[in-house]
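This document opens with one chain alone, in structure tokens, the form predicted alone.
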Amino acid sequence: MTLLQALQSQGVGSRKQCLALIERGHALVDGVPCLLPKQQVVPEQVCFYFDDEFCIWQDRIVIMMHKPLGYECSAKPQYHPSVLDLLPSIYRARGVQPVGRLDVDTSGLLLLTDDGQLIHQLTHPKRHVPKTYRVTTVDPLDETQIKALWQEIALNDEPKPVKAISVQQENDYELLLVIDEGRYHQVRRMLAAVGNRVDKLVRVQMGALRLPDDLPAGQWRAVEACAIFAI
């Protein structure tokens, strides 16, 4: 393809827009400037300056964060800001988007990308891509309460029942709990329907990508999406 049209490919705006930015002289070939819009490159050889950020040519992106309490998994928040505003400009500009949501009191592994496909893959019901949540309790969880988690739970205005997929509890006041749907606030649900309530909340893993004890709240990485699907 050409200079221009990797751009194009990126997000970075319209083709004037892309036009103006290899002008500037901030498109890169193999690390020099390159002005030649026409000029015919390999991608993964193309890097560019956008809004002050140096950023190398994908052709999708695949990021986990460990979203941090009082953000909003949407593109137009209502009351907090946006996870998407931790992440830099060109992302936003390519639409990246949040796999799914975690609530504001909810913190933990979140995915985003750009891939449409990759989405569908592990938000649609029939996947029943498995996720880990560590539970923390208000109460003392006893023997009966961790019985019913096992059980099939009714949930107010539900047509079925949910089923977790496995309960493991940890201490007095903490379990992991790993369930396959994604109903409005489901864990804090469930646990309010057995007698307890949840304190704090935060997702650990979503299929078989694990949220790495390296990565701080509000920090994000690029990850392959195969990582997410490895048995």
Contents of the next structure:
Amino acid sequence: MTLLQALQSQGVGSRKQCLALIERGHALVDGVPCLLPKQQVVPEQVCFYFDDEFCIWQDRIVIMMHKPLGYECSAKPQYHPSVLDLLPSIYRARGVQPVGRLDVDTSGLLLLTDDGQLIHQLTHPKRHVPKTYRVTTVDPLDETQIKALWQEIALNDEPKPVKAISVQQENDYELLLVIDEGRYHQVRRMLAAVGNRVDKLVRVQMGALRLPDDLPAGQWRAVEACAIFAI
Ligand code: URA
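Next up, the form predicted together with uracil in place of the form predicted alone?
To see the whole picture, the full complex is given below, headed by that same chain.
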């Protein structure tokens, strides 16, 4: 692979823009600026500056974010900033997008990637990837509600009922709910259907990947895709 090809694979821009970046000495091979677009390179040894940010060549990008409240999971948000605004601009240029969505008033674990196949693997209904939510309710939870959450629940405008994988009451106002689907506002609608309301909703786990305690809201870090599927 040439240096030019390595840069072109990174969403840095057109061929012309990649050439300009090389010409300015903004592409490095083994830590040293390289001005030769046709130079053969080991891509993992290529670094570059994009919008003044230092970037390392990456085959694909997979990151986990602690989504803060008040952000939309859309590249074209309507009323709030986008979670993509919290990432370096190169990620946006590469087409990194959220894996599924969390509501603007939901926080917690959000995966983002530029790997379409991975998005498909994690979001396709047939894959049944479990997602765990810590739910804080407005009213105290009672036994009838917990029992009802274990049953199939019909939601308005949904052709099929939904069913939790696990319901674990933590205290009077809190439960851990595991679901393996991602219907619109699913958790909020499930709680409403059993006669309660969600006060606070945090996604704490997706597949085998937990939201780390040391990842504050608004922060993100790279993750290996296998960590999501590991048992
Ligand atoms: N269920 C909801 O109701 N909202 C979310 O953000 C995620 C799951």
